[in-house]
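The chain that follows stands alone, in the form predicted on its own, written as structure tokens.
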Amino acid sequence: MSDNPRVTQPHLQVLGKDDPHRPRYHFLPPAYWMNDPNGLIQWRGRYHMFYQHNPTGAFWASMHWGHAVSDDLVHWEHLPIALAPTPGGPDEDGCFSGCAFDHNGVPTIMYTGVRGQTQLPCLATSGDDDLITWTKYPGNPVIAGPPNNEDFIIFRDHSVWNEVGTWYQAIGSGIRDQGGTALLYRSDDLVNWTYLHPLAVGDQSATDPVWTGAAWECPDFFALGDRHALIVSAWDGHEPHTPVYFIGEYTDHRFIPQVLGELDAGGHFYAPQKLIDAQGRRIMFGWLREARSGDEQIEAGWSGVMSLPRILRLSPEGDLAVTPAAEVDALRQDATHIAGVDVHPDDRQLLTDVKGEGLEIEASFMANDAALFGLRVRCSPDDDEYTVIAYDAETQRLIIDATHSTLNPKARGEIRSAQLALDEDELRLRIYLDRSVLEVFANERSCISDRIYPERVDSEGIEVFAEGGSVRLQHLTAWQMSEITP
């Protein structure tokens, strides 16, 4: 066995600590670049998060595995880098995404090692309970290359599980001119792998209800209730697109999708991965990508944020239900309650008791006859800046309109939406606003995450509005949220 080069964080000084867009209660490294969550695992009672990381700058390059640990999914302790490229090794140009699992009491990682244009599965193990020191398998890579009987366009990212003593692995890929796929392998020892067949194959020509991509990155396959779920990140051949989920039957080592949906419609949530904790919960994190220019990210000294932990479960209707983990509630402070507000056509009411850049908001609306209604957040007093969170009753879609979220011409704002049929005309929102991060959950069925960069220090107002009819704000509770790192 060959020891992995030990790499510590170059410093634990927080870069960009005075940046008004740096989140306060979402996880991110002290400095520089972060993308995909990797190797999520609960080990000896503690939650470990590994993640793609460039320890030399706030830009994508020379991928390492950053590492942090938590007792509560919310407050994180930064640890030394877990995996670094080995000069002359199969990962000399990067340690790309992968997963962590328990192999007979040994914490084990399967990751993508990169050398030039070659990306292949590599294995590493840890011998300490804190998962700080990792040893790479000397025979890496453990699979010599993709199957040669198809025209596969990528071969990376890993989901590993055990069935009655036999190991299985799904690797992200795509079949040229057909669509994304996850290639299924089997092994008795994690070292010698036999290719079986595609676990499932998408159709890149279909867009209803969502587009599933030319290839699938970061596959994650797991049991969910009495079904199975496959979550993949759709890739268009050039850049990330959006994560989608399939719910279906798993029979004879083939997955038959029956339900397809968009996991998060915001365009900034990508490469999600789940862990299963001691309570049996499926807990998911995802990378929240930036929406400001690359030079501004480099100047700030940081790039990339992790989402809040999300709980996945099978809904009574058989699709995917997503809610924030209860542990996030521990960050709540100084609650403000509002109830029974009627909002009339083309009316906007400023909630004078609620404002800020670091909030959680729970709100319930009764639709009545309004055509469009919801909240505007991060509002400046003169409407120079604001972001809209709304429901369109005609199209039955949840909307985030960030086209007026910033005066900065280098930060793009878009309109994003997700399909959402209301239950008895009630819209239930949970909104997490953390400076440049916005995560919105609606009726436990739709999620939209966005990145916004207001320039003005007075862009802190919250308004409720209705267009084309009236709406009733049944209740709203807003909490100021505490910082996770002093």
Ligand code: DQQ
Given for the second form:
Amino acid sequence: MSDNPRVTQPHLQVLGKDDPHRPRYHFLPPAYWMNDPNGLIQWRGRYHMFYQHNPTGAFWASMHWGHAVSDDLVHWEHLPIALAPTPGGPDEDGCFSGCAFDHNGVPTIMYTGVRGQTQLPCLATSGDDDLITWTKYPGNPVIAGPPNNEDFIIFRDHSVWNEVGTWYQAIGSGIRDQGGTALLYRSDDLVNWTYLHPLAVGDQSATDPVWTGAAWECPDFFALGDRHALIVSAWDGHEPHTPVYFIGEYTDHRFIPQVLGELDAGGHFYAPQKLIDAQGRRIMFGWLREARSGDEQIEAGWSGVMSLPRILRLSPEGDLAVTPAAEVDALRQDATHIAGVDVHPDDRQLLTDVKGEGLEIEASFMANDAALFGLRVRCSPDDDEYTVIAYDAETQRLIIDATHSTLNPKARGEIRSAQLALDEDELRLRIYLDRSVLEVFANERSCISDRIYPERVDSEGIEVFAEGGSVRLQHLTAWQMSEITP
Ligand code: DQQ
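Please supply the coordinates for the form predicted in complex with the ligand, as a counterpart to the form predicted on its own shown previously.
Every chain and every other molecule in the complex is listed next, the one we just looked at coming first.
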């Protein structure tokens, strides 16, 4: 049964070209809705990205798998939709999230087929090296239902791996009144699966250092240095909450988490997934959710953006280190360098040589005695609009304050923060501004992403500021970034 869905492609027509908020160097489909990255895989040297996609409008419905391919993780070519619901099949109401892997040279996908209220694991394979054509396994679903020894509240999304010839998969779930879980299964052939036990279980009554949710969506389990990492998207029972990571020991097919943290504290990065490339890099993408109203998204004709590729490493302290992939540097164009700016207590300075809506900014601060310091970006000349990227020395938190990012009352902005201890009082920032996208990486460790929708065309300024003491901006380089789409 060949199910390659040559459904009408929105891919020929780009929608929202005149929308000032449509990103230019982050990946998104030509039109309509996108959410989770799916099936990330390097195949025959090329990076493939599939993604949750509604090809009928810029709203969540009728999940298909969109598809794009890249040689460098940054420039993408749009390809036909890879998976579409099959009428009368176990995925007739949607092809939800999943992963891709190599089964003896055959590209294979495990995804969640949705039919009515039922969400079950389904398999598909591709016969071509461009991963264009996919055939669904006629015996789908390959697991008939969740285990019945507990009250599980969801059963979807897949992480599949091989251990010396045996297949394992973790499926996202939650144990009612207890917390999120990833259910571990084993198989010799990908078709017959035996349930083993929960790989790990969260505690929904605990909030420190981060709440891990009522259920876990999109589990991703993999070796990281000499440990293992489990990434899950904490779901609150109704909607996305936050992606979290656990690092720990994996022995006897049980995972014992030792470290828990938030992957991105901005509240708009969700459902991340990693791929492992030929260099052994763990490269993660996540869905950057919109923050403006549903009506505005539909009117714009597009919704949802993919984050830049992020490299995951184990830090020397045994924590997760996150940095942008080096390939992103290829987008840098004209550079402006600023060296040695002393900012006096409660002062703010406009960096007159730097402005824009499509920038990378690399900055290093020496904290001195300021209580709060950092940059303001996308500033209008008269303070109508601005977004603050700050470090609070007392609480040791990196902050994004988007409460003044737009004059549009329907594009909400919030204050979000992440724990960050400085190394020898130095704050190193890498900031990616791409119209409505803001991604901030700090000290090669923390990450906060946000969505901002400034209304004014002159909201392009960059300022440096200090409150309650002074700070030294040791150096700052800003690059105009080139577009990735024609
Ligand atoms: N999105 C998919 C689900 C997943 C959720 C549906 C996470 O498979 O649990 O679009 O954003």
